[in-house]
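What follows is a single chain, given as structure tokens, in the form predicted alone.
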Amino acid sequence: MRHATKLADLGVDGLEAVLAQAIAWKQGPHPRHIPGKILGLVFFNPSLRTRASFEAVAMRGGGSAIVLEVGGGVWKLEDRIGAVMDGDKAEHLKEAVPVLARYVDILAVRTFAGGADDAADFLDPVINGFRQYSTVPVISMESAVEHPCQGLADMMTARETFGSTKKLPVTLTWAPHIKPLPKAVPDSFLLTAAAAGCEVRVAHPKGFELHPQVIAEAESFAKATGGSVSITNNLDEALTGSRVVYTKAWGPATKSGLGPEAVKQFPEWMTSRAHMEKAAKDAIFMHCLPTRRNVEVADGVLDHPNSKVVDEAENRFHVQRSLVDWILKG
């Protein structure tokens, strides 16, 4: 059984063959590839283009989905082991995830990081239990360490555009906000440019930094790849040369000593024209959305005829309904 909940699940096999078929079904009329077939779509955390593509890759593809929002008409849902259950979950994973389970062919499910410790987030205690109690496959929506099918669509994006991704220049990096945002995009653009042979440059104020094992993965797959990854605090740096330009707001390593009003405080790293007129000529602007206009990202940027920022949106869909396949013929 085939699980995708971090892109580790696919490896570099299963990304190229995930991204070829995506292409190649982008181009002709939608198959329906999975009549009959029912996904579960759980969601602890609100969405818009997650919740809509995911739909659309069930209806297209013949079968259909069943919604359901945690804590909005559904139990709220306990996933600590050995929990004494006085408050408001009235409901544990143990229970739901493997009755759900048998409702439906695959369990995706959206759950953000709690954002005050690094450490513990990364344990990842959702999608790891729908994991350990489920007895159909598990997609991540997103999770608190990663958010594996927005890093597909961003690698397919990088394709489309420019052919290859192998040595490509790419940067990743901070902006700021007004409130501490999860690490799970900024976490899968890094791992998947890095498994697509990409020269990731990762840029960001001190005390942003991402979690060491991740920036571990990404140079594994970056050396099995022929890829790099380095990460700077000089953003000029980083954007000199580079072709693609993805935007992330995230919030500060919980051990910095910063304090959420900290991504606030570094307005100069909005991304802005001037930012993008250091990159290479034709380089392109990615963000997985949504974004605050003029916070993270300047209107000149969003508005200029090399943003992707909507065909990026649009492979979601792409990508998701051959990852669907990849898990089902698996």
Ligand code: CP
The other form holds:
Amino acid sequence: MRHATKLADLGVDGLEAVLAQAIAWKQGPHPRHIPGKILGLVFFNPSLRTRASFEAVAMRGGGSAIVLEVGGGVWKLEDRIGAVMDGDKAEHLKEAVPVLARYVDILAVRTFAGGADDAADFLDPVINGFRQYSTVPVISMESAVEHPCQGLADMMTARETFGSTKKLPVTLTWAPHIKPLPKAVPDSFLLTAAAAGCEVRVAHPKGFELHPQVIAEAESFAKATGGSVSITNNLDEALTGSRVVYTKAWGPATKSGLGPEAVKQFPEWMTSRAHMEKAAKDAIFMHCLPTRRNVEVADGVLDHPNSKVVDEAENRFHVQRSLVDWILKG
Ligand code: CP
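Please show me the structure of the same protein in the form predicted together with phosphoric acid mono(formamide)ester, now that we have looked at it in the form predicted alone.
Every component of the complex follows; first up is the chain already shown.
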């Protein structure tokens, strides 16, 4: 049984297979590739793109979806082993997950990082609980560590634009926000770009380091694919000659000593036209969305013809139907 809660579940071969089919399927009529199948979509956190695109995958593929919002008409779920369940969580994953698995063919789960402790978040207890207790395949719709479907859509968008991602210089840049956000999207961009053979540059202010285990894994992917990973606090250096500028806000490393207000302290990191002009002439702008205009990214970047954010969001649908196919073939 195949799961897809992290890029390592696909590896470089799985990534290539899913992207190739997603790009091919985008050119033709929608294949009805999952007739009668049911996707169970479990949301611990809000969503626009992820929910709509997975429901579209189910409906256009000839199947259907059951959407559950944990804590919103669905019991709050406990994941801690040995917990005394005398709080607001009425049911444990140990019962809830195998029960759901009796009703559906795939379970997809969104469960964000807590953000208070990077080491605890790295254990990713909820998505790993689903993997442990489910008898059907599990897909991550963003967990504490990775957002693999986003990373797939990002690389599909880069490949559609440039034809190949081998040695493609891409820059992941930190951006300010009104509050600390999880690191799953930057983690997945880094991992997936490295696995796709890109020359990945990561730029952030001091104190906003990503998980060291994720950086090490990205370096390992890059070694296998001929890509590279570099990390800097110098944004100009990271932007020079880059063909993709990928902006994302995330919170400080929890051991950095920086408080939550630190996300507001570097307004000069908001991606502006001046930043884009330091990149290659044909550089595209990407962001997973949602984004806060003129906090993370200036209007002039999002409204520019080289902004690919809507294509990138469309590609969530294409990579996810290909991913579902890859999983069911497993
Ligand atoms: N990019 C993304 O996952 O969007 P949503 O949070 O709206 O699902």
